[in-house]
Structures are given as C-alpha cells and as structure tokens.
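Presented as structure tokens, the chain that follows is alone, the form predicted alone.
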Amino acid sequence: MRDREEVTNKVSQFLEQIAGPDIQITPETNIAEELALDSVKVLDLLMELEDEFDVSVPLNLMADVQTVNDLVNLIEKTITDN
C-alpha cells in the first residue's frame, strides 16, 4: 500500500508534466481552473495515474474532483477499495 505522501508526490509529478514546470502544484491547486486542463488532459492524467497505482478509477467519480487534494483522496480511496 502506498502512503499519502507518495500518492501526492506522484499526482504532482504527473500534473507538472502536463501543466509545465513553471506552475506550482499544491494540494489546494484547482486542476481545471488554475492548471487550465481540459477534459482530454484530465483523462490522460487519469490513465497515467491508473497505470502508476494499478487501479481503475470510475469516471463518474472524477466529476467531484476539483483540487489536487480531491484527486489524491480519490486515488487513495480507489487503492483502499481494491
């Protein structure tokens, strides 16, 4: 099982790859608004995270994800449920 810090670091790394290194990623960063990620980029991110953590995240749960912290919580919950 992975700890929260590891999940947060991986999520942040993937977001930096997509948004660019000049963007500071914090748990409160709004993925859509501050990082300007469209739905295609969010799906790409989700696929990368699913591969990294060997989970399958239901797409309907992504509707509730606003911040990096929300995404980390969702990944952790998915890991725990598997």
Contents of the next structure:
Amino acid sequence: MRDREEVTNKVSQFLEQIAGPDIQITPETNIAEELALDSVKVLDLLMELEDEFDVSVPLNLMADVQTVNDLVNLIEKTITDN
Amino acid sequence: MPLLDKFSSFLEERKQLLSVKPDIFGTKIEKMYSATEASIDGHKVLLAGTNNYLGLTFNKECLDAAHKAIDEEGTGTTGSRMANGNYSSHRELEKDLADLYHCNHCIVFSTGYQANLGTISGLAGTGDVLLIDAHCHASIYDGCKLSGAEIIRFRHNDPDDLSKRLNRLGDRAKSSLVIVEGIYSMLGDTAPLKEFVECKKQHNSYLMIDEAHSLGVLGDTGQGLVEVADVGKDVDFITGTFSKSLGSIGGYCASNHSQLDAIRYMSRPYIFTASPSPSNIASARAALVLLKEGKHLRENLWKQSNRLYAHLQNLGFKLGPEPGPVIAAQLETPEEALHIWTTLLKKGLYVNLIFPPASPQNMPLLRISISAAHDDKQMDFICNVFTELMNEK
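Now that you have shown the form predicted alone, what about the form predicted together with the partner chain?
First the chain shown before, then all remaining chains and molecules of the complex.
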C-alpha cells in the first residue's frame, strides 16, 4: 500500500516535469488553469501515474478533478478500491 | 463565471489565429471544379486535404444514382429510422455493407460520428468497461462518455499496454470493449490489429475497429484494415463512415453478433435523429460498388501517397510513422504551422492545419490527404510547391 504522502510526492514530481521547475506545485494548484495543461496533456499525465501506482483510473472520474489535491484523492481512492 | 464570459477569454487567446485570412478554422470553398480542384478566396487551388480518398464525389454513376433518388424519393426523409425515415434503400445499404464484411448484421446511421456514438453507447453501459487507444477520434471519446461505462485509455498502438490494463480488470475484462482505428486520422498510422485481436481473445474481451479512414484504402476489396490483417471474423464490431471514400454522408456498424440489431432500440444517436437522405444513401450504394471493384483506384492512391511521403521525407519534414493517404508533417510551433499553411494556400495548395489538443504529441500538424483522383501532373505540382517552400526558408 502506498501512503498519501507518497502519492502526493509522485503527483507533484510528474507535474513539475511538465510545468517546469519555476512553478510551485501545492495541493491547491489548479491543474488546467495554473499549469496551462490542456485535456490531452492531463490524460497523458494520468497514464504515467496509472503505471507508477499500477492502477487504472476511469477517465469519467477525471471530470471532477481540478486541483492537485483532487487528483491525489482520486488516485488514493483507486488504490484503496483495488 | 457568467455564461458568456468564457467566449471572451477564448477569443482573446486565439486572436492571432482567428485574424488570419482566409479563416483557418472555416475555410470557405467558393466553388468546386472537380474532386481535386476548388476556388478559395478567389483563387483556384488544388485540394490535398479532403479525405476524398477514392475521388468519387463527381463520379457519374454516383451522381446519377443521387439524382434518381431525389427525383423518386425526395430531398429528405424527415424522420427517424424508428419512425417514417426507414426506407428500403437504407436496408439495402445495410445488406450491401454486411456483404462487404461477410457479416450477418449491419446498421446505418446518419453520420460517421453518430455511428461511433450510437454503437458504443448502445453496446456499453454502467458497469461495463471501454478501453480506447489514446489517439482515438473525438467521436469515440464522446460515444464512451455517453455510454456511462468506465473509460480507460491505453497507449497508442501498444498491445502490451492494453494487455496490462486488461489484466488489472481481472474478471471484469469479459464485460469490456476495446476500441481501435484502422488508419488514425491525425498521423495516418495503422493499428497492429492482429496483436490486438490476440489480446482481446486472451482476456475474453470484445474488439471494435473504426475503419473511417481505411475503408476503400486498404484491402483487395477495400474493407479496410480487417481485410489486410485477415481478422474480419475475429473483430466483433466494425464501424465506418460514408463521408470519406464513399463521398457521401452517413455511417455504419457491421457485426456477426445478432445482438447488434437490438441496439436499434436503445441507441439514442440512432433513434433521435432523422435518417440519411435518399440521395446520400443512393450515392453511397453506387460508390460502394466502385469501392469493391476499385483496385485501380487504390493502386493510384498508394502510388501518389508513397511518392509524396518520400518527397517530404527527403525535404526534411518530420512525418508520421508510415506512408499512406494521410500524411502528417509535425511542426514545432503554431506560428510556423500557420506560416506554412498560408504560404501553401497562396501557392495554390490546400491542406489541413491542426493544432493541439486535436493533434497528438502536443505538435501542430500539416495534414495532407491524398486522393485516387490526384494524377501525376497534380502530384508534380504538390511536390514542387513543398520544394519551393523549403527553398524559401
């Protein structure tokens, strides 16, 4: 089982790779607006995270994800459900 | 945010692109001269971005069939297939398409978009799982969304990645549908279909292929990728469109599963729309005969496609992974793409310009589609225009 801190760190790490080191990632960061990620970039990021945690996250649930914290919650829940 | 405020920010962000003339997102075709020539912005141009793969839009047999249908059955059906819009010709076209694929069942929809929307949302529902290739068309994404099923995306053209995701589903894999395309609309590459078939068999899943860009282009009788890969019997559902190689409008799903007919009663995009007009169906039927017999059309299509792919490669363009009638030049920046597109148009060549996120890999694309109606002289022109473009850099 991966703990919440580990999931948060990994998500932040992946987002930093895309957004660049100059942008501060916090749990409240809005992924689409503040990091300027379009829908495809977000889906590609999700694929990387799925492989990292060996889970499949249904795309349907991504509609409710706005912040880094939302994404961490979704991945954590998927890991728990599996 | 007030309802209409999002349009202000959208228009502001795209100010530069939207100010370019002619409008890149709504190029106006003022006059059509033939399947490959038109007038845009007052100038005659050669068309190399129309998806008119077999060049049949002005074919005499197709025109005659459409004229006859209008005279005999009117301009439109004014109703749904479930009500007054179900003509003999719709059923006959369904039989023609079922025959093409050696299938027992086929449904005709009003557009190719609706064929995917209606098939996917009719087949899958809550509790089912849809696994889609990352490069699938928007109509597939939208069909998945409409279905209410779980949607899982796998890496483009990667059967191992699909297998990994099917493994994660465990026993639920048997209520899953895998969706791929014959030729992908943006980069023009083909799916490794045999491998996908093996994968779905191993996991007791189902497989659907969209042959929108491969119908008429691949296979001895033009079925598409299923014919080249010789897996027609192993693919559960085949969808496609009339709006590319058949030069009409409409779409279809063919299958050997008898349950396909049941989706007529539960597919909202089939039920709640008017059926295709008689002239669309008539020209599609005439074009389908020409498509089956069209080996000579495919020979020229592939000859011209291979020639342009090699030429652009020699000029240093970064292209999609394999030659074919869809040739995509991947460019670095939107500004570069826009400059090349407008320069080509000024030189008399129309191609498609695609920006992310509609194009994959976050790269703008110049998307060129070749037609069997392009002759050697026209291909000389296309090649020369690109050579000039590179020399002027």
